[in-house]
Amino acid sequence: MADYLLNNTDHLIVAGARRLSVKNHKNIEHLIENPRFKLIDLDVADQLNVYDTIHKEQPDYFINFAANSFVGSSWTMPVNHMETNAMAVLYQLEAINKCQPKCRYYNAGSSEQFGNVNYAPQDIGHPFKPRSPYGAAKCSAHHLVKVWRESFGLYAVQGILFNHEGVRRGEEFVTRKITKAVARITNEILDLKDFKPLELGNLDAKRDWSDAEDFIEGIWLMLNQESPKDYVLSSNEMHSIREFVEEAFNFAGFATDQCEWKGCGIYEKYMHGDNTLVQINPKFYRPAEVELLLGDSTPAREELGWKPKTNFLELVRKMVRNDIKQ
């Protein structure tokens, strides 16, 4: 997003990030010099700090990407992401209200929200019934956007953006997860070494995944209608992970029809001759699985004229090439 809007703005981006002993900036290093770019400490889960950045700062725009994101951890620290992911969102409302309400609000939701979906695919009417904790975090936020814009007139907004990858996705998603393995078991090979298969849970889970820089255009114009409404963001196609896998082999060199699913459940594997590429291990399983989220996005691309530029083919090679050349 501060790429996208240092290339087709005029704004100073002010990016806060938590404070943390070791610093993780890496998807941000080749932003750190620019003059209009300036990172600040910002912890969005204390509420004085978020109050004073915000009467500080006085922003024009408010596009909170900041929360604990790995739906796997939820059920581990639920409280934690209940904070991060709702109250943070409670606090940067309030705080726009009285300091800055003409500053435009944007909330990152997240297609979990559908959780145990009652139909295919989800729109923005679609019921809202969470499966993690991570869900049903979101699904408060949502409900607090919608609130304090119904009840302040802020302009504010919470897009629902199905599954977004790409190359600076966190290594413990599962799709860059198989990329980043794809890449290590395919130089280990060429270096005649021995490696270990890439460890998953649920195969056929069932996902629309996009490009993350295709949503970041979406949701700029979300923020700059008339009127604040609510949007889902997604590709509109429905791909397994068992599918990601066997694309992101096949683009590395090993190809589908040299490979094939051996066993079953918790014992099935993906062999490449003797080579098992791919094993199944039970911890990766999730105690409330959501099988499948599709959305729809039409709204969207009639309303903001907005659609994805990258299809599911060109992610997954984008990010097995960018994995490989690192």
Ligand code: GDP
The other form holds:
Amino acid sequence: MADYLLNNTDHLIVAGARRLSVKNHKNIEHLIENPRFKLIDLDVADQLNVYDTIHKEQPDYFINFAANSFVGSSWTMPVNHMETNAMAVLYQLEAINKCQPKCRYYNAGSSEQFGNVNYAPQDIGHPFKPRSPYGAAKCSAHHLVKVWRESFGLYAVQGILFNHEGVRRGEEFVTRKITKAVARITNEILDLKDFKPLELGNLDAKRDWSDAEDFIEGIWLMLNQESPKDYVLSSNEMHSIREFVEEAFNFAGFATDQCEWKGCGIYEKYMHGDNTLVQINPKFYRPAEVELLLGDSTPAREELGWKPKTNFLELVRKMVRNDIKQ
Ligand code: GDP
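Provide the structure of the form predicted together with this ligand, given the form predicted alone shown above.
All chains and molecules follow, beginning with the one already shown.
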């Protein structure tokens, strides 16, 4: 988002991040020296800190990407997910309403809000049926944004974004986990080393994956309409984890027609000759699974003039290429 705003607008970016003893700013290292980029300490779960920051900075826009974003960890940290993903939104809306009501507000919503879906593709009218503490917190935030918009006339929106990936994706998410492992296994085989197969959970879950860079533009468009409205952003295409695995290995030289899925259930393996590339580890199964997500972003395409530029195959290749290079 910061890259997009620096390249396409004149805004000064005040980027808030939680204070850490050992900094983890790998994804923003290239921005630190930019005079239009100011990094401040901000903990969105601290109401006073949020209020003071908005009061001091008087932002024209407030974009909240500070949620806990890993669904898998939300069962072990449910309270933290409610505080960071829902209560934090309330603190932000309240502070904006009290001290900078002209500020345009975006909160990152998620297709996980649709959860155990009734129909596909899911549009903005699909009921919220979350399947995880993460999803429940995002639904709560969604209602808060709508209530503050309708009660106080704030320009506040929550985009419902289907899965978005890229070269900066966290390594515990399935796409990046796959592309990192493909790079590792490729190098280890080239170096004639023994290698450990990639371990995954549910291979048959289906997701609507896009390139995060495409969504950034959609978010900025959502923030700059005449009146505030929530939109879905998605590729409108769905692929399984299994397909992602096949395409990622295929691009690295393990041709799909020379590889084979063998066995079933927790014994299933993806083999290349005698080499096991992928095996199942049940620890990556979730207590409750969202089996499929497929978005319908027609209103965003028609009303905002937005459309994604990178398709599924290009996204897989971009991520594998980057991890092999690294
Ligand atoms: P999510 O859609 O926001 O939960 O994104 P993830 O990338 O974490 O997970 C996408 C899907 O991949 C879910 O249905 C997971 O159950 C499935 N999956 C299968 N194996 C794994 C794994 O090893 N790690 C993760 N994170 N997800 C996995």
